[in-house]
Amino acid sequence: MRHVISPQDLSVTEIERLLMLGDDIIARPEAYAESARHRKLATLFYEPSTRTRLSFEAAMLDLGGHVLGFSSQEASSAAKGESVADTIRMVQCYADLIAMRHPKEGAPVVAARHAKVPVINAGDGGHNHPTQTLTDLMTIHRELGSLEGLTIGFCGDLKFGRTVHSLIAAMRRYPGTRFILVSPTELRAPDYVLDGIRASGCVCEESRSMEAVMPDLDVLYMTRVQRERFFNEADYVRLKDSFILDVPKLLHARPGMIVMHPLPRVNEISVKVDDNPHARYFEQARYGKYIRMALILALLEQGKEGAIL
């Protein structure tokens, strides 16, 4: 039985098949309206979430399935001290599939060890967020037509940003990828992320200026400085406005460059950018439902003839 805990749990071929399935779901939604009939998805969210939780739930409902679960740790028996392992042993009695978000890195690994149904990591601390990565890959695939030979700029909180870490891990497997990392020194990408890029043979550059690298980019991936990851409020206040994308900064961008953001944003992207032709972050959120539909189907159908997984 397969779980999806990190982007590396899926091969490049499997990702391509998921993207193709996502394309087909967009083109023919009626063909999939009963694909998960009588199946149940449990969404176990120990951390707040809007897009990830709602897109999982919308995905399962659009497949004809059902959803149960909780939207905060306080709304579960975790508030009484129940362990992740015990919660999973209990929930698997009621669901065919589990999507789990947890503030502690590695919690979904623990869940998968005790689960008899597939577990999807919906984000664990600053570690991995594989379905956001699939959402990001689908956005690039749909908007640019290819995942190869691209220059991707990541800007903002590259230290704690699990979406950044996950997307870098996925994109370094595609030929010709060039990474440009823009952040304050205090929020630069961890060494293990940089080491992974170098080991893959991809080009990696670091910069302290968004404007300087703008003309080189095919994708600009903005991130917020995450208040919840800081132990010191003063450090957060000092760093939170390090990089703000506005319309004038986009004047030097390539015509086809796209701006992405995993959301929520705070003030790192001006609202005036929303109507700019480069902006794709709300389309990105919409693609999240379709690729999660594809992943749910693949996990529910795994092992069958012709299955993706």
Given for the second form:
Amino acid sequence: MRHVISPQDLSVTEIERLLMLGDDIIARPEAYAESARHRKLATLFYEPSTRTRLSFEAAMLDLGGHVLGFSSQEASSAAKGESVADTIRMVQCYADLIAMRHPKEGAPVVAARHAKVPVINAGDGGHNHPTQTLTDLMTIHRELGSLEGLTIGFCGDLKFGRTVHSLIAAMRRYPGTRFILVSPTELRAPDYVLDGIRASGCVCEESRSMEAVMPDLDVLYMTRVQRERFFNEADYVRLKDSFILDVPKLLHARPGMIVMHPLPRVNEISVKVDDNPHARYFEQARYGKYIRMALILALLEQGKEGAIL
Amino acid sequence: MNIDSIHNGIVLDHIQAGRGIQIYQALHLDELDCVVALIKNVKSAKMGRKDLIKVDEMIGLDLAALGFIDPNITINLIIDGQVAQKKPLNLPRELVNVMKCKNPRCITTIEQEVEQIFRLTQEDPPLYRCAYCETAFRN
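Now that you have shown the form predicted on its own, what about the form predicted together with its partner chain?
Now the complete complex, all chains and molecules, led by this one.
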């Protein structure tokens, strides 16, 4: 049984085939409108989410399937003290596929151990978020035409930002990737992320200035400084405005450079950037539904002849 | 000092000096009823000083835990007063319930039935990471 817990659970070839399936779904949505008929997706969201949960649900509905689940810990038996393992043992009786978000890191690993249906990690604390990574890869693939030989700048909260950790882990597998990490000292990427880049042989540079690195970038990936990842409020207030993207900073960007953001945006990207030709973060959210449709299909069809997984 | 030879049992040799007590505790040797000798700071041509543990009974050993604490230990199995087998240790690929993850955000801090699993992600210097949250284990 294949699960998708970390971006590394999918090979480069499997990702390429998922992207191609995503392309085909975008081109011919009607051909997939009944692909998951009579199948059910359980969305187990132990912490709040708008985009990820809605895009999973929209993806399943657009495939002709059904959705059930909960959208907060309080609305589930976890509030009564039920373990993740027991919740999964129960939910798998009702659903063909599980998408799970949990505030604790590694919770989907526990879920996958006990599940007889595929589990998708929809975000575990500050750790991994593989479907956001697939969304990001889909965006780069659609907008730049290739995932190889790119210079990607990550800016903001690189310590707790799980989307950053997952995308770095995915992009370090493509030849010629150059990483430029821009963050305040307090929010530097964790050692294991930096170790992973070094071990892959990719180039990694760190900077404290967005302007200085802007001319080098093919992709600028902005992140939110998340209040819920901090143990104390004072640290959050001091660091949240550290790195803000505005239109003047983009004047130094290459013509084809794209600005991405996993959303929700707070104030790290000025709203005046939204209409700028570099901005792609709302398209990115749109691609998220299509690549999740591709992933759901691949997991439901796994093991069959010609299947992606 | 005179320590009797053992007839059937195990000798853990080449323990880094000072680590003997850690091994003694990790293997729960205090719970055994047979003769157990922990000898500290024995002169060694190879190591200068070393610790040594003799157990006067054939017992099952947690080789993974032992390899994690000190992969340079040699295990001698003694049968009828002779060294019947010498077992070198390797760094275990996986450790189960040997240590706990210290990341307060890890699922292992709240999920009661979950085993504590660490995997070797780097050999030199050895580095183990939690199988759930990937946090590195540091002593």
